[in-house]
Every structure is written in C-alpha cells, then in structure tokens.
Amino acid sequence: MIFLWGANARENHPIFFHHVLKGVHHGTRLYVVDPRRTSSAQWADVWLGLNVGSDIALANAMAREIIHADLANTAFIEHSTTDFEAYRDLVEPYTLELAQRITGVPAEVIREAAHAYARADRAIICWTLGITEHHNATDNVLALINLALVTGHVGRYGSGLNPLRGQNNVQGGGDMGAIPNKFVGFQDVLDPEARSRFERAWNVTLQPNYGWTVTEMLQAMDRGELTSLYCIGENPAQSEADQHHAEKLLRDLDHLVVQDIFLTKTAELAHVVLPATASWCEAEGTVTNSERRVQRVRKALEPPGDARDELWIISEIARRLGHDWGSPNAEEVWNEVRALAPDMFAGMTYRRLEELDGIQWPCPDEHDPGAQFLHARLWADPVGLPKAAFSLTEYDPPVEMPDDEYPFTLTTGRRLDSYNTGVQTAGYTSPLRRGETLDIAPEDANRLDVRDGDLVRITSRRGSIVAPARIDTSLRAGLVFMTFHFQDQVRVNLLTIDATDPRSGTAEFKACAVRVEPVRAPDDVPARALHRYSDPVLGD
C-alpha cells in the first residue's frame, strides 16, 4: 500500500511516479490525500479530498480508529517507542465524525483508509510540499510519523516514510550541512563533541548557535540585522511569499551577491553576480538522491563564457578573505566530508562509489555495503537507542480561513511542464505548457459568470493580480489553484501569506484567503496582463 499524502507525484515527481505505477500494476493499492483530484489521484484506488490544512485531523482520526479497532502494532509500540499513552490520549477526541467535519472526507472513507493501512503487509507514506508548506509543517510531518509508529510500518523493507525530494540533490544539500542547525552528516551544531571535531579540522572557533532559516533571514533583513546576503542557486525575489515585501528587503540590502547559472530576478537586484557552472554536467562531485544513494557526478562539458566551477569560486573568495585553501578538487573535499562524518560516509571512497554505482548512507567503513533502508534498529533486540517517540500533534487550521470578504482558499503548486519560478524551464518548449491561469471549480465559475479564458482579478490581503480563468473539474467549490511558474507575467506570490512554521521556516504557500472577481473592462487590466498567456517560446 502506498499513501501519496499532499504529493502530486504524477506531475511533480514523474520519474518516481513511474515506479509507483509499476506497483499499482502489480497489485499495490494507492491512496491519495490531496484537496485536488490531481492526475496522481486519478490513478488511486481511493482519493481522500480533504480541506486544505486539515491533515493532522485526518492523521489523528486514522490513528484513533486503528487503536480502537485493535489494529495497533502493540508489540512494536512497547518494544520500540515512547510516549504512546500520551499520544493515545491526545487522539481520543478525534472521532471519525469530528474528522469528517474538519476535513470534509466522509467518515467511512477515513475508517476504510485507516484499516487498509494498518492491515497492509507493507505500507509507505510519501509526502511533499502539500504537507510541508504550512505554518505547522513540522507537526504535519510528525502526525504522519505517528501513524507509522502506531502500525509498525517503519524500519522494514517496503514499509516506511518517504519525503519525496522536489529538487535534484536536496538530500545532498542536507547531508553536506546546508541546514542552519546541522554540520555535515546531520551533526548538531550545539553538540560540543561535534563542534570540536570541526574546529580542529578547520582551525577556527565555531559559535554554539543555530543559524537562520531563509524565513528568519528575511525577518532579520526587516529588522536591519542582516545587511549582506550571498545567494547561491536560489531566486527569493520570486519564490518567497508576500513578494512585494521580499523584493523590498532584497533591494534594501547593503550588499547582495548572487551565484547562479541564470540571470534570475534576484541576480538583477545584485551588486555582484558570479556566473557558476551547471554542476550536473560541468563539474565533478557527488549527488545524493531521494533514497540516500550517493553517486558520482562527472564533468562532461566545459562551462561557457566566464562561468566558473563553484568550488573554485568559493575557494577564491576564501583566498581573498585571507584563508588560502590551495586548489582543492572535488575528491579532496569529499574525503574531508568522510573524515568529519565517518558514521555516515567513511566507507564511501570515490573508487567504491564508482564500482557499486553509488552507495546508500550510512556507510561507516569500506566493507559496509550501505543501508538499503533506515531505522532497522527499531526491530533489533535490544532496540537500538534512542527509541522512537510519539509526538503530540493537535490540529491547527490555516492562518487565513475564508470569510465574507475573501471567500476562496488559494492553494499553489507545480505542473508537469514547468519548474518553480520558471528560471530553468521557461526558455524551453513544451507541448504541455500553457500560461498561468486561475483554476476554479465549475460551480464557482457559474456563480461568478466566468468562462474559460475570461480575465479575473484575484485579491488577497497583500496584493492583487489578473489572470485568465480555467474551469477545472478536479477542484471543489471554494478552492482555487495557481502555480508560481510564470512570475514575470503573473506574480502569484504577491498573494501568498508569509506565515511560517517556526521550526522549519517554511511559509504557508498552500493556503491563503482570496477574492475572485470578473474583469469586465479592459481599462481595469494592467498592460502586461494582456500578454500573460503568451508563452515566451510557443507564442499565444
């Protein structure tokens, strides 16, 4: 059994979805939890079309039903977990009837999904931004982890929890310490032993403080505490929520450096632009995929023009700041990573990575084949410490709920043909591509007297934009959908709210309240909006 929970993998992770379909064709049951009846949901045995932001209520109700039906894996719970009694008390009020009122999913469907998940021989829950782009993103994830712990669907082959990575090498970025509270190998910055290991290797004193998330950086800019920014491969001028505010903060910086392979909107605001290589084909190194497999990347092409290898750029900046690292190559950097995070990577020499076509971490020595799946320690006797703790996650609705003034909920996402803010995809043709639209349910379109292609104005408490309407039968009344692929034509992130999860720093891109009104007079339309459905490559 596979749960795609807040994950439209058919469009956002199409290669992975081919593997899902192989399972479906061989008898795997597919359940999709999503406010929209997406193209992924169309392949599902069961679609749970919940209200935006009600995931915790659904997960808690499923757990309560599993416990009451005596389907909980009590042996695993007793052997491998802690805090179950407190969790059982927490989910007790989440009856099927309450969950139906909160989520909009029929009680019987919730019950069937809970029983099917608990009874499955092997079951996996996969999630993506539909879970994490909320003001309570961390609790959303913990609620899904709780479900796996109640049933024992973790730490075994074919059972587990799988956050699908939305961008190439996101996992590798985390592995290398591109997280404000972790060093390489997910070693905690506040751990004195870990900190001293890096201090000795680098001959520096490291502050025992967590860094800022992107959201916290923006807040620090607002306070005047962060005045300079070095931005590598990111386009916050178009990707951040409440875009007017984000762009102002970037413009007001004393010094902005952007290192990228494209002249993005953020780079256009920069004081210094450093043209980088496309690392996947113009540089040496490693990449980690979604299943933790570290693989070699080999240089195939020379970079164009003045573009330079990012390792060279960073080394040269260090040299100019008084720290001469020499001219390290990618393998030398990787060997330092192996030395500083031995429990994770010590056994992954370049030679072994090539011989084995990649290795899954952890791989602590050169005789270890790597870990095919994680958390097997939870089934060991005695159990590997620490045990897995249940988390106490209460339902918390979106920050902005629909009201009389803003009666619609806007949720955002991606489409198969395009990617994020369009920087990497807008310059290429696609027979699937269409310009930005406001996707709206047929019932709402009828009530507003709007037809396909009619211009509508979408207004939130932060801004207003104009886009053509597109009637979409996958949507329920009251829910509208847009992407952020065409920010040059339709600046969707002017609408979105910058309410963020305090632990992960992610903004609530999946829910904000908006008003939708037909645009009847051409004079009411910004000039650029008249061209917003012209594809930059394909034309009108």
Contents of the next structure:
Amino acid sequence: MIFLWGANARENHPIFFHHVLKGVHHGTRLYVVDPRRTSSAQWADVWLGLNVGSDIALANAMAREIIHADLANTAFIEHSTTDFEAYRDLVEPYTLELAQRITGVPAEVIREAAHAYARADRAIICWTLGITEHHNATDNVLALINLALVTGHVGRYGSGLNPLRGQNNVQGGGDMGAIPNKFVGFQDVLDPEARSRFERAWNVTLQPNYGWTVTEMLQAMDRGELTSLYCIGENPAQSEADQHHAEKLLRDLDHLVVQDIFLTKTAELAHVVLPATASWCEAEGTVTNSERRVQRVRKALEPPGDARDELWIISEIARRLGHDWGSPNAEEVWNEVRALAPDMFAGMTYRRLEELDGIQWPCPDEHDPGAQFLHARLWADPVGLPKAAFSLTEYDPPVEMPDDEYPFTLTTGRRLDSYNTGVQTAGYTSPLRRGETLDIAPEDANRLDVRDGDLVRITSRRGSIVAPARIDTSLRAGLVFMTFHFQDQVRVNLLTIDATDPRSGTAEFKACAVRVEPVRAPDDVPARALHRYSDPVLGD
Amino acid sequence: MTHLVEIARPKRTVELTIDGQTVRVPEGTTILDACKTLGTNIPTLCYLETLHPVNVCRVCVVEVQNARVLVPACSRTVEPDMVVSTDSERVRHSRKMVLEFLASSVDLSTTPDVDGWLASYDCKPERYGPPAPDEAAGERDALPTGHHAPPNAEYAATVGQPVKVDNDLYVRDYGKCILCYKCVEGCGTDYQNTFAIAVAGRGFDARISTEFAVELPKSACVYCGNCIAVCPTGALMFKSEFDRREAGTWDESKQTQVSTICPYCGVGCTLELHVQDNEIVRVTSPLDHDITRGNLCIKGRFGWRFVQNRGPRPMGGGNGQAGGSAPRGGEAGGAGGNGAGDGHG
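Having gone through the form predicted alone, I am curious about the other one (the form predicted together with its partner chain); can you provide its structure?
Zooming out: every chain and molecule, the one shown earlier first.
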C-alpha cells in the first residue's frame, strides 16, 4: 500500500511514479492525499481531497481510529517506541466527525483509509512539499511519522516513510553539512567531539553555535544584522515568499556575491557575479538522491566563456582570504568527506560508486553494499537505541485562512515540464507549456463570470498580480492554484506569505488567502502581460 | 549493517540443447537468454529486455524439435531437454523472408545491425520491385480499417511517407517504422502509462497513431521520449539528431557518451549525455539502471538546453572545422545571459 501525501509524483517525480504504477498494476493500493485531484490522484484507489493545511487533523484522526479499532501494532509500540500514552491522549479528541469538519474528507473515507493502512502487510507514506511548505512543516512530518509508529510500518522492507526530494542534490546538500546546524554526515555543530574532529582536520577553530536558515538570514537582513551575502546557485529574489520584501532586503545589502550559471534576478542585484559551471555536466562530483543514493556526476561539456569550476572558485576565494587549500579535485574532496564522516561514507570510494551505480548511505566500509532502508534497529531484539518517540502534534490551521475580504485559498506547486523559478526549464521549448495561469474550480469561475483564458486579478495582503484564468476540474470550490515557474511574467511570490516553520525555516507557500476579480478593462493590465497572453493556445 | 533483502527464491535449473551444445540455465530463462550464455547471437527487433515481449517481428524465431511451428526465442522459456536449432535451414529461410519483407517496405537506413543480417541471410529485398513512391502527408493516417486497395504490382509496397515534424523535441518518421510495438508498450502499461499512441488500422495499413491521428501537441503525449529510447529503427528521433542529420553534421564517430545525474528532481535518474562538438545532441538512460530502466521524463530527456544557452562555448574534441556549425546555443543565450528567464509560452 502506498500513501502519497501532499505529493504529485506523477508530475514532479515522474520516474519514481513509474515504480508506483508498476505496483498499482500488480495490486498495490494507492491512496493520494491532496487538496487537488492531481494527475497522481487520478491513479489512486482513493483520493482524500482535504482542505489545505488540515493534514495533522487527518493523521491524528486516522491514528485515533486505528487505536480504537484495536489495529495499533501494540507489540511494536511497546518494543520500539516511547511516549505512546501521551500521544493516545492527544489524538483522543480527533474523532472522525471532527476530522471531517476540519479536513472536508468524509468520515467514512478517513475510517477506511485508517483501516487499510493499519491492516496492510507493507505500507509506505511518501510526501513532498504539500507537507513541508507550511508554517508547521515539521509537525506535519511528525504527524505522519506517528502513523508509521502506531502501525509499525517502518524499518522493514517495503514499509516506511519516504520524503521525495524535489531537487537532485537536496539530500546531498544536507549530507554534506550545507545546513546551519550540522557538519558533514549530520554531526552536530554543538557536539564538542564532532567539532574537535573537524577542527583537527581543518586546523581552524569552529564556532560552537548554529548558523541561520535562509528565512532566518532574511530576518537578520531585516534587522540589519546580516549585511553581506554570498549566494551560490540560488535565486532568492524570485524563489522567496513575499517577494517585494525579499527583493528589498537583497537590494539593501552592503555586499552581495552571486555565484551562478545564469545572470538570475538575484545576480542582477549583486555587486560581484562569479560565473560558475553547471555542476551536473560541466564538473565532477557526487549528488545524493531521494533514496540516500550517492551518485557520480561527470563532466561532459566544456563550460562557456569565463565560467569556472565551483571547486576552483571556492578554493581561490579561500586562498585570497589567506587559506591555502591547494587545488583539490572532486575525488580528493570526497575522500575528505569519507574520512570525516566514516560511519556514513567511508565505504564509498569513487571506484565503488562507479561499479555499483551509486551506493545508499550508510556505508561504513568497503565491503558494505549500502543500506536499502533505515531504522531496522527498531525491530532488533534488544531494540537499537534510542527508541522512536511519538510526537505530540496538534492541528494548527494555516496562518491565513480565507475570510470575506480574501475568500480563496491560493496553493502553489509545480508542473511536469517546468521547474521552480523556471531559470533552467525556460531554456527549452516545451509543447506542454502554457505559461502561468490561475487555476480555478468551475463553480467559482461561474460565480465570478470568468471563462477559460479571461484575465483575472489575484490579490493577497502582500501584493496583486494579473494572470489568465484556467478552469480546472481537479480543484474544489474555494481553492485556486498557481505555479511559480514564470516569475518574470507573473510574480506569484508577491502573493505568498512568509510565515515560516520555526524548526525547518520553510515558508508557507502552500496556503495564503487571496481575492480573485475579473479584469474587464484592458488598461488595468500591464502591457507585458497582455502581450504574453495573446498566445492563441490560451484561446482553445 | 547490511539490510539486503532477498525478494525472490532461488530458481531450479533446466538443462537443454542448443545447436548440439548442452546448457543449464535457471527455469524461466528465455531461449534468447540461454543462447546468450553460449555466445550465440540471434537477431531481434521488437525485443527489449525492459519491455514485455510482444512477439511481432518474428526475426528471432528458432526451431524447437517436435514443435509444429518456429518459436520466438525472445519470449519462449526453456523447458527440460528442449532441443533448439538457431540456424537450421527452416530458421534461416524464415528470417530471410521477414527481413526481406521489412527491407522492401520500410526505410531501414538508421536501423543498427540490419545490414549485417541482410547480408548473412542472403536477403534480396529488391526482387519485390522498386519501392513505391512515398504517400502524401496524412494519407496513410486516413486509411479506413478493413478496406485494402489492390496492390500495384509494379512496385514493392512501402510505408514511405513524409516525416512528421510537429514540435521542437522529437520527430516521427513512420517511413522507418516496422511496427514493433515498443513505443506503444513504453508509452503504455510497461512504463509511462500515458497511452498517447497505439496501433491503428489492420494488415499493411497498420500504423502507430495518436488518437484520431492528431498532431503530438494536441495528443496526450507528455514528451518523456521513452518511445524514442526504445525505437529500434530511428523512426522516432530527437529533433536535435534529426536536424543534424538533415544538415549533414551528425557524426557518431565524433560523439562521446558521459553518464551523469539529472539536474532536476531528487529521483536521481542517470543521464547518458551524447555529446558532439561540445553540445548535447541526445540523452538516454541505461536500460540496466534500476531507477530508470532506460526511461526519463520531459525534463531529463529534453530539459538540458539551458546549459547551452549561456553564450558562446568552446568547440569540443579535436577537429572542430573552421567555419563549421556554430554552436546552436549561441543564438538563444543572447546578451546578458538572462535569456533563460524569458520567452517560451
């Protein structure tokens, strides 16, 4: 059994979805939890079309039903977990009826999903940004983990929890310590032993405190505490929520360095731009995919113009700051990673990565084939420590709920042929691409007297933009959808809210309240938008 | 630390004889795979290890003792004490017929290995007469089911027709199509499950078609290119390859292949970049890669152009002839380099 929860893998992880479909054709039951009836949901046995941001209410009600129906895996709970009693008390008020009121999913459907999940031989829950782009992102994830713990669907082949990573090396970035609180291999910056290991290797003193997440950096810029920024391969001027504000913060910096393969909107604001290589085809190295598989990327092309290998750029900056790192190649850097995080990577030589077509961490020695799945220790006798703790996750609605003034919930996401702010995917001509639209339910469109292709003005408390409407039967009344792929034409992130999850730093891109009004007078529209949407395709 | 899980039981082995040699293979093995263990080569067209066998091309047939008909080696599994001949007179005659019919009616100029087979089976496709002239665009697509015009004995009937170029990503040259069904399978339940194409028509009128033969941009196609990846004849081809072939600048001897990982989502698909003159000209994925099984999505297959849209690039490897093909990326990249951000509807 597969739960896709807040994930539209059919469009955003298409090759992973091939594997899901293989399962579906062989009898795997697919449950999709998503406010939209996405192209993934169209393959599902059951679609749970919940209200945006009501995931915890749904998960808690499922857990309560599982417990009340005597379907909890009590042996696993006793053997491998802690804090179950507190969790049981927490979910007790989440009756099916209450959950139906909060989520909009019929009680009977919630009940059936809970029973199916608890009774399945093997079940996985996969999620993506539908769970994590919320102000309570971490709680959303923990609520799903709770479900796996109640049923014991974790740490066994074919059962588990799987966050589908949205970018080819977002896992690797974390693995390599490109996060504010960890060194390579998730070794904590506050752990004196870890710190001294890295201090010895690098012959420097390391600060015993955490850095800032991107959102915290923006807040620090706002306070005037962060005045210089070195930004590598990211486009915050377009990718951050509440764009007017983000752009102003970047503009006000004393010094902004951007290292990128394009002159992005962020780079246009920079004092110094360092032209870089495309890491996946113009340089050597590794990336780590969604299944923790470390994989080699290789140089296939000579980079254009003055673009330089990023390893060279960083080493040269270090040298000019007075630290001679020599000129290490990618394999030498990787070998340092292996030495400093041996529990995770020691067994992954470049030769083995090549031979085995990538290896899933942890891989502590050169005879280890890597780990197909994690957390098997929870089933060991005696149980591997620490035990898994239940988390006390309460439903907390999105920061902005629709009201009389802003009656719609706007949720954002991706489409199959485009990617993020479109900097890469705009480089090829996709026959599927139709530009930005405001996707709206037929009944709402009727009420507003808006037809397919009509321009509408979308307004939130932070900004206002114009886009053509697209009537979309996958949406329910009250919900509208946009991507953020065409920021140069339609700046969707002017609307989004920068309410962020305090633990992960992720902004609530999935929910903000907006108003939608038909645009009748053409002079209400920027000429650019009109020109752009005179595309005949939209008239179909 | 090792958590490898066995998900299939070990198999019993089966002993059989192939061309007089005894061989022992696991039960469930196909005759084709059993032959491979002996180093015996059998031609195949519609077979691919990643797809369900459809047994339509009949070029892999072998003779099994006491069997009434020849059997397709690609799908028939071995049985104890089977006696197989892969090169008997009957087998050779059958393969010769199949290959002659195909070569007389289909353009096999971009089918790998076929010239060698035609020679080794002494095929003479020209004996069916000169190839009939190509039909006009759309003519074959409009053929009604069940009514066949009497053949013109002057010519060898062909499926010749103009190339369908209706988008910037790939072209369909059905004059090269042998109806192996691989594209239909890849687009259908074997992998992509998009069902944009199927076989329309019957008999010699049969052809691969979108619904109502609409152009690709109006069809259900999602441009994953998984049909191109399995096409054995070059009927389905990257536009980037097609254009170079048209311009006479396609040169496989100057191409290198480098395997790397897709720059988009976190699934980690291996991309095999085919590079000529420092430009990516085609992208595939290895059939034996257990993430992709040779499949990609539109972004992995076609979404690489951005790296080439960044202004002039050095020409790659060796003899970049002076005045030769300018790197195509130069035109789109444009001044300032932010061309990536705008355009395209």
